[in-house]
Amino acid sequence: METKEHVPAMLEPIGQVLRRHPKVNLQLNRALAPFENSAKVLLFSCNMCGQCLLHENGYTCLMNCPKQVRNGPCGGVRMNGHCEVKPEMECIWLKAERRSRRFPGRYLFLRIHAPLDWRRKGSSAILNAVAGWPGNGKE
């Protein structure tokens, strides 16, 4: 799989500690996750899946899709670009594609992502990325 290009190499020693000591990771998660949750919910309507892809999708949380599809639209997009499940809502993938045009690293939008690890839901995506847990680019 790909390297974890969005995590600076200088954080690797911290990642090693987090992988070796799950209790440390758990305690840090308890301390940091509420702050991360508050900021991301407020700014991006984040659903705290714990495997954040905001930076790859134009800062659009893909978990707002009613089907929670992480690798492209479901195929049920209406002709007006709205969701087949929630007709009043624009397809989250159309929104993500449009927004990703404005940010560098647009090629990341096209990546195929690992399935979501639901055990990470509600945890800090930043700590999970540093630790290199599956779903954060270090499979």
The other form holds:
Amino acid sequence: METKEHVPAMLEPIGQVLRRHPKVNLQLNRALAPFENSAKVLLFSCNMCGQCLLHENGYTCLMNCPKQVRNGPCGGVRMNGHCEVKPEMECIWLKAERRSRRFPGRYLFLRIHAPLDWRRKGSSAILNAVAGWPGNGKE
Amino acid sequence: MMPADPTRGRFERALRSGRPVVTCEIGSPDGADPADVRKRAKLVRDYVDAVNVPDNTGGVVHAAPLAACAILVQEGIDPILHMTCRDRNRMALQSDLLGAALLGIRNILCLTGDHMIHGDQPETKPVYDIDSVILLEVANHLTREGKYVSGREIDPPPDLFPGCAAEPFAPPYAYRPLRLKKKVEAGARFVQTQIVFNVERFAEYMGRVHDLGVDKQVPILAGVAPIRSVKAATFMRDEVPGMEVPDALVRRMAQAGDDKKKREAEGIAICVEIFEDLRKIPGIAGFHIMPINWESAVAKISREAHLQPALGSAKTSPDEGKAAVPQEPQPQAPSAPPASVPLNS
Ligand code: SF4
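Alongside the form predicted alone that was just displayed, please also present the structure of the form predicted in complex with the partner chain.
Full complex below, order starting with the chain above.
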């Protein structure tokens, strides 16, 4: 289950506002999402799923996986470590597994991740986390 | 609830019996003749405890495995239905899981699925809404909680027996056993591995799996396949991701020459040798034969590798299993998967 362990407790009041007022949430999202997402696209080839796991996997966007597995890697990784679908790309899970060792969030990498909530696609992952995703918007 | 059907649960019973279990795979037909499925089933039924039907392997379309499995049930065989996340979103998957239960199919091999890029219709839209780990959780959720993922009741709940695949031969080697553990935590009750050609690598993997204690939690069936020709061997080595065929094997197949009889005999000999090697590795609960459209080889392999005959999938005698299955307490019994499922919505 996704938890809010990485969200500071002092943001909880904001989370409450976001949950109670979907309209505020929407407006804020419209204002913030483009900045957050374009920064993440530039830095981490983010795919804007709105349910960010970057902090767990060494700042590697796993949604670059053509199968978009949240609990990978799939069984098709080539012997040279490249992706079964895109031979020119290193399997993103290999990269994440390697890089996650350098960051404290690694232990989260080892747990089972819930599937994507497609309603969150394109929205601001930070706001979603503060609002307490994945139940964002519904109490 | 369910009508008493001797086929139902035969696979699970075999796994609990403690003797080496044998399963095998038959291809789903490219044709609308049910006799095709029956013909393939007939070739293998006396040598195995359960029969797998793959779900459009390699991204190439065949008849729906659900239908083929339903025919196997009619034939008195306990089928293992492959279910991939490639073509169906979570709604369709739940619907198919329940549909399988309606048809008397309870063993589900949960897979992420080969990408269509390698198939004959690479322009298809991939789905991959969830992955194999989540599919395991979903299958478990339906069974244990008697509810859909949404929380809506299912009455009566299906009695599914989900399993998973293991891939020891693809990087990252160090992470693979951990991922298998994840799958077991998600509720896999049995494991079938990728085809083993590189026994050393497999032994190493099983060592790690053993250290994690996974082989005690679930029975692991090692994948074995006969090679039919050099062409098949090189194809598997070069074209099939996640499969490792040592060059020595390819050379051996090349030496066997072009004569059909000779090369097939050599292929089966290699396969039997791999069986011998696998028997020395601790933690293996049985074997999964993948003849890849060469179903007639299963009988030969079974004889030459001295596999114990199955519980008698064909003859559904009333005293089935009584003689063959010692009712001793089973330390390798599949562990109870977690009841709660971390699924949102
Ligand atoms: S090889 Fe890696 S990146 Fe490619 S589909 Fe599989 S898990 Fe995803």
